[in-house]
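Consider the single chain below, provided in structure tokens and representing the form predicted alone.
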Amino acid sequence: MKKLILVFALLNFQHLAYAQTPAVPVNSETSTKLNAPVEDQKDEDQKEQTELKLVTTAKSSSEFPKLEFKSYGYMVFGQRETFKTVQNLKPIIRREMDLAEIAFEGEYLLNENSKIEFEVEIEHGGVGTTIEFDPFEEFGEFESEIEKGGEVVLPEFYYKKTFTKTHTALKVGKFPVFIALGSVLTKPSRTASIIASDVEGRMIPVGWTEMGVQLEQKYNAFTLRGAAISGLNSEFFRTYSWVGGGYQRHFETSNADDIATLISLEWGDVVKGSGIAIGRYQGNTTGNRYKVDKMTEDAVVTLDSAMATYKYERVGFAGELIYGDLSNSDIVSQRNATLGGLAKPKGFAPLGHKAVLESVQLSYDAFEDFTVYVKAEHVDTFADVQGTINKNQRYDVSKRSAGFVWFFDTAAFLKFQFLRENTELLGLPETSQANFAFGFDLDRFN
């Protein structure tokens, strides 16, 4: 019994002793250990936030590069008055159908500030070759023939880098020459008429794009452009298209011994129908000739242009004015006249020294998605001549047209244009032309 009392007393003593033991002082190390769960929780939260940020950044980065895609195309049905021969000027009517153009535009967005833009055009149904078997050729012969007279072209392919802090942009590659409406208003939804200009092709290249480097600087609503681009080749200047034939699309490569310069100043946005722009193109063309020993004199092409597009409520305006100058045009004519083979111009060697083009179009939105318009244009590529070259009134042309565009279904449209053309050549009667165009343009939604 005594032993049990003694054990019980010892147990109570240990309990009392433990209860009376002073608390262990809380030093900094202990405090750190005690607060560790809280700090760990903060670390965990920061870690989660960091991971979330990384995931967000990775997700954002994963959006590039990406491809954006647009397309447009149209076909034309029309009839026109023309002549049988130069000696017979009684107009006859011809009807035509043409799958004029289908274009595929793409943008590879590399990041928020840089992209690669390209456009592929299939004109007039494209072009191709095929092998045929001709049983009437000797004992039968396999032949390779061209099936269609169209073409597949890559009019645009360039890299663009935008420097957002300075509002500067750099373009390297093949891009539109910002000198005429026909070069910048290539999409059907940008103009009421079937094409931006019906007379540009008689003076300058149609849908003009060139390879080179361009720098753009924006300041408020103004954009200043300066570019060094490949020049024209005067061997292919012709009477009916002035310097337009010098656009180097005949060969696989372009001669770049003569580089042209392009400078323009734009207010607003001409492409989107709210801007005005002036520009100057200048470049020698002699160095780009293939027959380097046939001509040594300079043949400089200078183009000064002003163009505008603007819309106020339902009324729209589009117009341009281009003055052109070709130095030593008489010498170019003489040298070209002696070319041989496919380059021989025959009777189309004479060239004017100065040329002028004027175009005005007024449009009115009569109803939703239905616009009517009238247009007047004039081009004279013999406005002035040099040497022994005579003025040719046949190439002093005026055109007047009227029509409508109707977007009848989402991006699909129907256009109609009636056009009358006359020249200053005495005895050449006025002719008329009527065209329907049917197509689509996904760019209308942008």
Second form
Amino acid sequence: MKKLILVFALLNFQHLAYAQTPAVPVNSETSTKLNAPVEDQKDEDQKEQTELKLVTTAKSSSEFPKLEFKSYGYMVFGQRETFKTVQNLKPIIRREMDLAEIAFEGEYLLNENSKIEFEVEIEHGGVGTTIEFDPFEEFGEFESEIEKGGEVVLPEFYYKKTFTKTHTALKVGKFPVFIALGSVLTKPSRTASIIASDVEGRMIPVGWTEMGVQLEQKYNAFTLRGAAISGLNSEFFRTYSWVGGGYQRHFETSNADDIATLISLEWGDVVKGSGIAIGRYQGNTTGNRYKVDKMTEDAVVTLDSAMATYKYERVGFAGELIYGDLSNSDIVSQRNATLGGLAKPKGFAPLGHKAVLESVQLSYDAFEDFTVYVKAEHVDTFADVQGTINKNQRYDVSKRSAGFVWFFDTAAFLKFQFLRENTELLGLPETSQANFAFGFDLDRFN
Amino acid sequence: MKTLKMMAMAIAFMGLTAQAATNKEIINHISYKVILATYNDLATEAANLSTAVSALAANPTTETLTAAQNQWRVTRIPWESSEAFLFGPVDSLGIDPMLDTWPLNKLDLDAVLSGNRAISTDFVRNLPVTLQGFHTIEYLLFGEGKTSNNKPVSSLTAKQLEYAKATAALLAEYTANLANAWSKNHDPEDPTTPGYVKIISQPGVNNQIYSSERAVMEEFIQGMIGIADEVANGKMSDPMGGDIASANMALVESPFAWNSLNDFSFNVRSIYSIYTGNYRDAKGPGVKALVEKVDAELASRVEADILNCIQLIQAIRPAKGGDFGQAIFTHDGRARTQKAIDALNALRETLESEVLPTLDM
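Right, the form predicted alone is done, so what does the form predicted in complex with its partner chain look like?
Complete assembly follows, chain above in first position.
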């Protein structure tokens, strides 16, 4: 019977998706309140208070824990110009389709002041594996084969305890690194462009979340965050993504010999389009290398960022500035160049000492549910170099894009983006790219 | 009479097997007299190339340029002759891409040469591998390679000479490391490890890489299969494209020196060396001795096929001059190339389906 109920619940996915789903029937008053749109949610405090109120109301007829569940996802159809080889610079057009991401977000409300938040993402259609029997192996062997690319990941999973009297909150687990727009504006409805930033992936981890502990203190409109989180591993720093590849996702466990610190101060709410924040990430990466004796010098990553999102009537603004510094970048490059096996970087060992990223997006609500935007971004991961590393102009990249987002249904959208990219490398032609994204974001029901 | 015949055959067979080399002898010979000897030759010739390029940089004349060009071609021989055994340190230490990545990234190279940074071996070491190794030196010594492979010495700039000198010195360093890894210490991070030649020539239960002689023999045969496939379906087939209109000079290996056909020939020569055990003055036994024990006709046929592939590759050379890069833009050159590709694929098929299974017989 339990199984039948579960199947029924899954068939009613859409209802489940945006409504709080009580474990036992609730009275009609509670139900109405739970499904009603929550307006004027200006900041996290207000949201939490609303949640607590709802939970308190529901408590009269049900028990904790309670589950809230949402979802978003999108697919991308695009074409881009690329080159046949490094010696053939006449751009050719390639077209692509990608089931980019489907995310399931959940909250287990444990009591009035604590909850567990998690998010499961299926990216690029997930992965597929199969087992086959190979009779030609020495004694006959079962082999597991990866059939297709993609990921199923758990980017967020944390326990959050709120101390309402002191406006303090504690997070333990895996949560977003509050340092870049791409890490916090993950929901499609939060940004007009298809993803918050098209250049972050060239410098830092994309959709960056880390394991650790974070303390948040609110004071009026300000929120101060301090966190100790899992650090990066410099063995996987690469020319094309700077410290982004150092995100420890390659193995089941993360090396935690070097812990990073994260501090940020936010005014308003960046996620909801009404805030400004500054932040600093700092962490040594040498201790997290697998080959413990290959590099003994420190390789400290420091990121200073400022980001802002603001909406004034029909005009919206989103922007960020990130300065990065990698100490002993020349030594990291040398040590990485001679790594073996799968970690071997081949031609992508050289690293810049300093990196910079700038991003500005302006949007305008032309009609109800129809927003146009323009965006300009720049990233240079060889802004400065150390030792005998060459300052590679190929990685000084500018992107300019324009497009629109149209929510043709309450939570379903169509996004378009036309983008032009050029580098400072003399002789490398500018390339263009056009993408359509089609998807949904059930957060829009709130 | 029939019994007598059978007895004679049995005696002949016993004689053959009595004379046939053991797997241990085959492995020992190939490891020391073919592989190690090839890498030692490579290190020696790369050091000579560094000397020749330094002489060119110090005194750029037509003579020193020709000497450096000739030495570049000579150094290519042991390298291309090693491609049937791209296992061990050349792979684990990541040396292959540092020596021989192609195509050359001319755009980035031009950017580096137009910069104001001092060129040194360490500077080149920290550049992407597409800006290092044989083909970077080749481009600097021979020029564009489209219509000619004779670069006038007057066109060599001081910066190009500096760059060629640093890159050649680095190539010599890498090849010396490779020879050292095979002869003395296969893991530079652990000085107690022996040379890889010892690892591969002493298989057994205590050997962490090769637990049996069979495993080593399979490594040899798989190496031959791998390079036969790469020459046919990578090095030759990819630049050919589907038709003349899609032929792509940018994918040709060694296009500046017009050395592609020699590269391919020596790649197949490396198959021959592993198969017969013949390298320079050293003569067998090679994998052929193993095959002979099972099927003498197959053993001879494979040797003939290997030699035929080399001949077919050399036959691609255009009569009016040029090399592989020019041949693929002519109908008859493409036909000759296709013939060589077919022969190489047939050889690969034979190695896979007939030679490899002899390990289990």
